[in-house]
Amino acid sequence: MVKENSVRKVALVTGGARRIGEAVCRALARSGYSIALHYGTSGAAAEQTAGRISKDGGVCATFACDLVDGHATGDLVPAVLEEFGRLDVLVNNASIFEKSSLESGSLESWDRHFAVNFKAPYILMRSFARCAKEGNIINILDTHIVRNKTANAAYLLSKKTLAELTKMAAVEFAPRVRVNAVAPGLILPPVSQKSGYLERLAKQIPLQRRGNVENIAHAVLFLLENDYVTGQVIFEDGGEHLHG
C-alpha cells in the first residue's frame, strides 16, 4: 500500500513495462506522478521498469491485467484506487498489432485486436469517468488512422474506433475528465523488423526522419499540462498523416 504518498498525482499507464508505456511512465515519474503500472505478460520488464522509477526518486507498482478478459479490465481501476488512494490520469498505451485482412482476418484475431485496443480502452474510460472526481484521459491511436490500408485491418480498425470514442468521451465526461489522444508514426519498428526499416520508411515522410519515444512522452505532458484542449488528436509522426 503506498496511500502515505497521496498527495502525488496518480497515473494509470496500461502496456507500461515496455517501448512507449515505459517512456510514459518514466517521464511522468519524473513530472511528480506516481506510476500505476499495469502489464499483461511482460512481469519481469515491468518489475524492472518499476525499479529504475524508484531508482529515480519516483513511486510505482505494478498490476497484472489480461485485458483480453473484461470482467478483470473492469477491477483495475479499483484496484488502483485501493493501492493509491486516488487516480488522475489514465494513459490507454497496451494494444495488440497483427497482420490480419478484411477478407482473409481470423475472427479469433479481430475479437483479440478489439478486446484489447478498444474494448479494454472503454471498461477502463468509464471505470475512470465514474471513479476519478476530475482528471485525464489520453488513448494512444496510431499515425495511419488517416489512412484505410488492410494490410493490417483489425488493428487498424480497433484504433480508428477508439480515436471516435475520444471524441465522444470528450464530450460526455466534460468538464470533469478532458479526453484526448496521440498518434505516434515511425517511433519504434515492429519486433519482427530488422535494424533500418524505420529509416528507409523515414524517406518519404515531411521530416525525413524518425522519432523517439521521448516525443510520444512530451506530448502527453502537454496534454496534461494544457487545460484548455480537449477532445484533440496529437499526431506525433514528423508530418506522414497529411499524405493522407
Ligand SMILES: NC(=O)c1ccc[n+]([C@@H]2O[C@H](COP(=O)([O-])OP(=O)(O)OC[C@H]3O[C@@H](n4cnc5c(N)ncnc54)[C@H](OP(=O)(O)O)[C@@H]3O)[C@@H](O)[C@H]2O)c1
Given for the second form:
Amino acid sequence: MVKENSVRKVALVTGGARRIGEAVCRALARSGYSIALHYGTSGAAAEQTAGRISKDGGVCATFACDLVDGHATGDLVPAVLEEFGRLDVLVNNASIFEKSSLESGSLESWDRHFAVNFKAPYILMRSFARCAKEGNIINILDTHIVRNKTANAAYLLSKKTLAELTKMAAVEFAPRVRVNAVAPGLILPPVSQKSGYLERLAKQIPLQRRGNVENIAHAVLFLLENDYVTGQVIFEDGGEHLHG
Ligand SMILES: NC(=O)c1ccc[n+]([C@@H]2O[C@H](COP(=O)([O-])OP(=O)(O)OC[C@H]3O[C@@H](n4cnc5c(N)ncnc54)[C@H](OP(=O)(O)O)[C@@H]3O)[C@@H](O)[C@H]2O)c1
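Can you give me the structure for the form predicted in complex with the ligand, which would complement the form predicted alone we have just seen?
After this comes the whole thing, all chains and molecules, with the earlier chain placed first.
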C-alpha cells in the first residue's frame, strides 16, 4: 500500500508491466508522477517494474484488472483514487493484437479487441472525466490507423475507433481535460516474431530505422507538457504514416 500523497501528480498507465507500458511508467515516474501501474496477467513483471521505480526514488502501486470485464474496468479508477487520493493522467496503453481479416476473423476475436482496445479505454476515460477536476488522457493508437489493410482488421478498426473517440472526448471534456494520442510505428516486434523482423520492415519507411520505447515515452511527456494541445495524434513512426 502506498497511502501517501496528494502532493505528487498521479498517472494511471494500463498494461504498464512490460514493453512500451513499462517505459511510459518509468518516464512518468522520473518526471515526478506517482504511478498507478495497471496489469492483466503480468503480475510478476508488474512488481518488478514497480520495484525498479521505487529503487529510482519513485512511487508506484500495482492494480490487477482484466480489461475484457467491463465491471472490473469500471472499478479501476475508484481503486486508484482510494489508493492515492487523486488522479491526473490516464494513459490507455493496454491492447491485444490478433490476426483476423474481415472475412476470416471470429466474432469472439472482434469482441475481445473492442473490449480491450476500445471499450475499456472508453470506460476509463469516462471515469477519469467524472472524477478529475483537470488532467490529461493519452490514448496509444497505431500508425496504421491511416491505412485500410485488413490483415489485422479487428485490431485496426478498434484503434481507428479509439482515434475518433480521442477527438470527440477532446471536445466534450474540454477545457478541464486534454485528450491526445500517440500512434507508434515500428517499435517492438510482436512477442511471436523473431529479431530482424522490424529491421526488414524499417527499410521501407522514410527514416529507414525502427524506433524505441523511449520515443513513445518522450511523446507522452511532450503531450503532458504542452498545455495548448488537445485532440492531437503524434505519429511516432519514422514517417511511416506518410506512405498511407
Ligand atoms: N509494439 C509496437 O511496436 C507497437 C506498434 C504500434 C502500436 N503499438 C501500441 O502501443 C501499445 C503498447 O504496445 P506493446 O507492444 O507494448 O503492447 P503489448 O505488449 O502487446 O500489450 C500491452 C499490455 O496490454 C495488456 N493487456 C492485453 N489484454 C489485456 C486484458 N484483457 N486485460 C488487461 N490487460 C491486458 C497486457 O498486460 P499483461 O501483460 O499484464 O496481461 C500487455 O502487457 C499498444 O496499445 C499497441 O497497440 C505498439
